[in-house]
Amino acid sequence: MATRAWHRTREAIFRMLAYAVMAIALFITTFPVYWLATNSFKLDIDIFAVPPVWFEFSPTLKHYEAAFIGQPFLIYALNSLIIAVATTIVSLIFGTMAGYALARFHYPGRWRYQISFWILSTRMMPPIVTIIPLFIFFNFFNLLNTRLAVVVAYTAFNLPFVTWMMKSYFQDLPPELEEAAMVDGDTRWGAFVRVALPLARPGIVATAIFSLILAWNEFLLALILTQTDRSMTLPVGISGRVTQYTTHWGEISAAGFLASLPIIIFALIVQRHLVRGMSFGAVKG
């Protein structure tokens, strides 16, 4: 009786213990998000208050009528919005594709391995390296300022990415079903589309989580390939505000709250195909 009283005290103190964590990664993630949203309904002198004012402040719109009203930062969202619903789109087509055929199709030698190592070579170096080649690209057909560059660079870099998702995802699922599907007499393009995508759409639905927000958020290429506001991303319109003589918290705040809350949203309306694409093929029968 001692010795289980023990084990059941020890469990209560361990699910303690794994709470007590849970509760401080949750307070850390979310802390953030907490602070930049009060600071954007913050009158500036609460901003820069010393101690900090938490909780108890007089709201404000002004830095949200500054942002969306005094600059152009609607024009910036629907750019980043059009870049990176584009970018996630393309690079889920080819990454698929790319990856279905890496992890079906047979190749001579160690040629699957090379292409691979080709590909995922790609990811070795940072993306910022390329911004001069890709700025000479770019100028030459006349492309700069434009959506159409911010997405090519953009997918040129997401695409290796969703190709080894991709890759990984349907060397799990099991091959006989693709089989049986070519027996009956569909096509391998029909098997593909009709039994293995349906399969992985948990891995699909995963990357293209990953790459919408890795297109979202990406900063350093947006500022070298756009100036213009027509073209220029969110993330670099909301660093305009950081100007020579003084930095515009309030509107930074302001404008990177609601520029966060699309990712939210859709990471929270896809979270049930996150977890299982994350997981897919953890365990397998």
The other form holds:
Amino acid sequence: MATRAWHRTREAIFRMLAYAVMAIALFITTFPVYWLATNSFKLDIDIFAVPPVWFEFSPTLKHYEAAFIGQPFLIYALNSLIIAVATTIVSLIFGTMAGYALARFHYPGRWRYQISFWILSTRMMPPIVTIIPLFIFFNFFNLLNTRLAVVVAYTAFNLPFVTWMMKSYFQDLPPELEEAAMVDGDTRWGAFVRVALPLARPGIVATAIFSLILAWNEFLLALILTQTDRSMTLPVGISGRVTQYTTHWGEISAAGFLASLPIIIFALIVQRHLVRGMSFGAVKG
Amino acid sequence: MASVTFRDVVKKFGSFTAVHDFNLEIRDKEFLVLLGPSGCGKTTTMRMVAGLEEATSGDIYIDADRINDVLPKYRDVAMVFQSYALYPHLSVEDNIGYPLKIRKVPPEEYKRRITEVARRVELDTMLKRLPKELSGGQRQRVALARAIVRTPRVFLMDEPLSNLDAKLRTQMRAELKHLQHELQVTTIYVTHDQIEAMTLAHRVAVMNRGVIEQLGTPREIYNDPRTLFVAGFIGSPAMNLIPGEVKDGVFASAGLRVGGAGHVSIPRAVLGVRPEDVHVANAEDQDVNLVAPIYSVELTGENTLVSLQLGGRLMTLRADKNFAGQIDQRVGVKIETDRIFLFDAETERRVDF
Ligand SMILES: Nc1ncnc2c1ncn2[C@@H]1O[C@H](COP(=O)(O)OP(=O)(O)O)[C@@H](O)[C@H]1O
Ligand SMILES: [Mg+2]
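Having seen the form predicted on its own, could you give me the form predicted together with its partner chain?
Every chain and every other molecule in the complex is listed next, the one we just looked at coming first.
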């Protein structure tokens, strides 16, 4: 009996430890969000107060007014939205087809592996390496400061990842279903559209979410490619409030909070897909 | 109206040959069963007809058309997969209607044919369900309905009954047989179950390691096995295969002597005799072929299976259901000499006498 009691105690200790670790992780991830949210409603004097003001401040919408009426943050948000959605759609169209081709078609020798690896290898260098060539490239085509340039650049960076994710999804579907469709009189394309795509829908949703979040949050490429209000994305616009003489923490917080809000809500809604998509990629490689 | 012809077909996966020198003509309206153990190349052969696998060399014809390079959709064959391969996201109705939808069959006829086929396979009350809401037997019938909703040139069935329980399998076997008789469509049917093969087939092609060992009617395959493999594979309980030596028409092995094989001599021989052609006799009789102790007695219902100890192996015979022998009791055995087969152990082929 003593052993069982010891067993139970040990289990309780483990559980407490687990909760403690989770509490720390939760604090690390949520504290910045809390800080961002509260700062956006504080007067400047409360933002800079030492010791910090945690809860007892008189809320104000002054920074929201400054950001979205005084500054063109609405336009930045619209740019971000258009760019994220367009990037996701374009990468998904090409990535799904490429992933399907890599999952299903016959390649001589080790070419399936070679091509897949080659596609992924474009993700292995840090994006900053490509910044200057990309700048020159888009300058040559007169596309600097356009949303199109950002969409093209993001698609180029997103596509390998989308292709790989879709490839693993399609590899997980039994090929017999598409074979049955082809024997039933369908073309390969028909089997892809009518059978493989509907069955891969959870994968498509997960991939789309990843792609949207990546594009929405991206900063570096957008900073180099867009300098005008008409083309700038939210992260670039927000960073613009760090000026030579002062940092507009209030406006930054207001815009930053509103910028992260859609992603947070979105992630909460679709977290089931998100978790599946992530573990999926993790196992299948 | 269609025949299927294989001419010198070879299928390799890398360096592994799955199907070897395959020559076979399946006649119009014939029910041909490909029978063989798991992994012998049955599915591969069938997939080559469907266009899902490309022959490495050789020609495959449907009627006079060489179809090696024809896309599956233009071959006009219907296939029932072993896993059924039902479209999980489509209802029963849409599953069955898939081949019709692809062919742009007009709505009234589409409805009519689905209703008709669904009634025939007794699925008319489940048309709105998804495959995952069906039992194994119902799924099997959906797969079948999807194949017969149109009239293809050839039916391909890959172990369609292997995932059903024994009772349902017997019932569906009869259904299939009736259906083929009614539809009169050339059918290639794959199975590893010899009972299915014997009951369904017009002709059986027994396959082993990628080659056809023997082609013939069920009766020929059973009564006239040409190779050691076919002899051992067909029949349940299996044929007794006893190694020994044949000298001037007399087979000898341990305590067993069987004469009547003409004047052949085979240094390394195998005697084949079916359990029903071996009879229990009085141990004192002069003309018994063997006297051996009983190893086990199993009552199957209609008769009794008796195993005898012979050298290091067992010999099975089928006795009357009232057989009263006890384990370890010594009994005599008489073998019907006109029902024995002799095989050369070197070539594994039958030796006629
Ligand atoms: N796509 C493939 N790649 C490599 N080997 C295969 C492939 N398909 C089948 N084989 C091999 O070919 C042999 C025959 O397979 P199959 O036709 O499925 O056998 P059966 O249907 O008679 O059980 C098996 O040894 C199998 O491992
Ligand atoms: Mg098989």
